[in-house]
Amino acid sequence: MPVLEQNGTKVWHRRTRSESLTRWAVWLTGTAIFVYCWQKISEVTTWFFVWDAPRIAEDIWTRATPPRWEYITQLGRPIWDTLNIATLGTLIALCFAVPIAFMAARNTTPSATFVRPIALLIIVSTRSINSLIWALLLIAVIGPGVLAGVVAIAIRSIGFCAKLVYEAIEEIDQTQVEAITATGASRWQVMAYGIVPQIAPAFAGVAVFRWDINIRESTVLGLVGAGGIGLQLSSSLNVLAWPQVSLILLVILAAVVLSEWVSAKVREAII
């Protein structure tokens, strides 16, 4: 903005003096907070282990290579359990997420005063807790195993899927809904022929995307006893069988890459 100098000429400045001072104050405050936090972190950090980390990493790499390829015959069932945990958990989550999404959307909820807040509370509460924590809680309730992993993945996925679906419901073209309503269609017919066809592509995309995420999350649930290949990883880590650990990590990587390829192909077909 122009500023009038003493000689009467106008000099252009990008910001006013108050804006410049405010920016400098924000930068100084941020720097002070960073220095304070770094100081607190340094006080509780054992720097000897940090400086020694490259040597430890090299030692583990030497122990883990080459992978123990003959151990792969024992990983077929665990990786299959992992895929089942992700798939079944996603399907169960979708069954609950769809009605919750319709109850949470402003244009389809039966009651914006009572039903919608409850639906939003379910969405927020299921999304706020990580699947690993859900698995720990469920193992204490129903015991260790694949079932705990499936339920943990399902609960974690409900909020994620419901949030994206209800946002898609709120963004639909209302003219189609009004046209079907004008024919005298019932509420369920309006939903089936006016809303569902519009959100079907978004729903399919959300389902595939969440399944892809659940493949990754289900690989680590076994670390807490929820079944899958993570259980084999935990057992190998406990006995320091590094060649087995490296092979398990390669199998997990292959499964994740495969799921990414499948989800990408499905999304391309949908779009």
The other form holds:
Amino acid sequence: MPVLEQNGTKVWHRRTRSESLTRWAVWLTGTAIFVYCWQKISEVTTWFFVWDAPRIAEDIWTRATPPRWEYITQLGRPIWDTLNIATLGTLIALCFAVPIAFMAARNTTPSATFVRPIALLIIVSTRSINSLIWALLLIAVIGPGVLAGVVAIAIRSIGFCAKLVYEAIEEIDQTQVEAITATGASRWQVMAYGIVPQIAPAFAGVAVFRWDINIRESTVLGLVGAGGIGLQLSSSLNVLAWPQVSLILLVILAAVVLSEWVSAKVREAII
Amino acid sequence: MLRLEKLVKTYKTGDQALKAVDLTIPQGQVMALIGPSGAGKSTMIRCINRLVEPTSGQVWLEDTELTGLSSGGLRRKRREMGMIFQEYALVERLTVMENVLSGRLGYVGFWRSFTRRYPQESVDEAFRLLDRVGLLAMADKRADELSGGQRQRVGICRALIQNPKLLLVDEPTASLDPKTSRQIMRLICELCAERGLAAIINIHDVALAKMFVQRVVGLRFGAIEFDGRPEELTPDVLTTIYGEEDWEATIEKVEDDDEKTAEAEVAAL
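Having seen the form predicted on its own, could you give me the form predicted in complex with the partner chain?
Complete assembly follows, chain above in first position.
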């Protein structure tokens, strides 16, 4: 309580004395822990390699430039695969994410005691594992190649999309739903008229956002053999073909810039 | 036409919103439901079409008892009860036409409604209604482009295209300015008269209610405190419904204001 009486006049401070002291103590402990950790890390660092870093970086830079431009003829197909992995993966994920989102949202779930926990479990479990690890698992199951990449991206994206969509469903204006219900509409009609129009912008936003992320993620899937441009990246790295690596990085950059541009345009058009 | 028998609603929190309400509304009667906030007005309206499930008691619409109906039966009966909301409750991202046609959802199948292929009679009726409320030119606009008064007119069209026998109207004017409020109330009452509809209108503005309706029911703490003609609403009665207040001065003043608005309207024409 910051209002105090002093000699008959009311004085106001932002915090009481004990609150200020507590804040001071918290800041002090925080700083002490930071300094201590800094020291520990510095003890176990091999400083020789760190001091050496600029020279090595410069060495790699000179080897990697100029990029081997003629190698681009071999990259068309892999980058196309990468874009396909991302796009197909996102589409498949959305097909699964929408029903799961409706089952997970508190206001649309058929049963809050049975169905909702299952839907939430699916969301958490698919979200918690990185797509690279999904790809490793899937390569063991369905063999290496583009399909493993598509499925890995799809599984990883289900939880992400479902979570954002179900949050959008829970935030809808309930009176619009009431109004549609009051006309005598069926359960499905209420969904199509009362809920879907309200979540459409959120859904489109989530879809392009996830597609954007998936393009980045699918560029590395090839590192473990799940198709796409990562395959070329990994083989070039293995033979220390730095001019090829730099060209691949440029191509990935171009793809990501393109996806940013597309998703920005789509979002503009919808909202 | 509509008969409530010992209607009780107790919320999970233990609040008793309605205490054994008995009420009968004959064919074609427009009734205003007044009372302080939290008196159970909205609950009562929502218990009739079961947007809120009543705890006990019965609701008779003509000779059907509504509280015992299965979900399919309830949907068929909901078609006969149009509802108008305080915040209009239009689907903001759909067009005016889609919003009006959504009143026919109870009559068409899922795929027809999903692909927006409504029967031509419904479309004709939608255009007729929009013309009646003066919004024909707006049919293709999105609902969120309209002003408050326009949105409420669309809400009225949506309720009427159901071809209802009864209108449930929840605070139709609470979000509107005084002039638009009067226009909307006049429109609702005219349309009820044209079609011989019964209506229950929840309303806060006592003066406005007195101007337009044939019967006023006062609700206080979930029980009916007053039931009579608008002229019988004396300051004493208002005190029993709402509590102590200087009614003479405020109510008269509102009516004066109203005359001025009416004059201004005439002048504007």
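Treat the numbers as computed from the prediction; the structure is a model and nothing was measured. Heads up, when I say rigid core I mean the largest set of C-alphas that superpose within 1.5 Å between the two forms. Residue numbers count along the first chain shown, from 1.
Participant: For the two-part rigid-body motion between these two forms, are V245 and Q174 assigned to a common part?
Facilitator: Taking the motion between these two forms as two rigid parts, Q174 shares its part with V245.
Participant: Look at the chain as two rigid parts and give the angle between these two forms through which the smaller one rotates, in °.
Facilitator: About the larger part, the smaller one turns by 21 degrees.
Participant: Rigid-core fit: what Cα movement does G30 have between these two forms, in Å to one decimal?
Facilitator: Displacement of the C-alpha, rigid core superposed: 3.6 Å.
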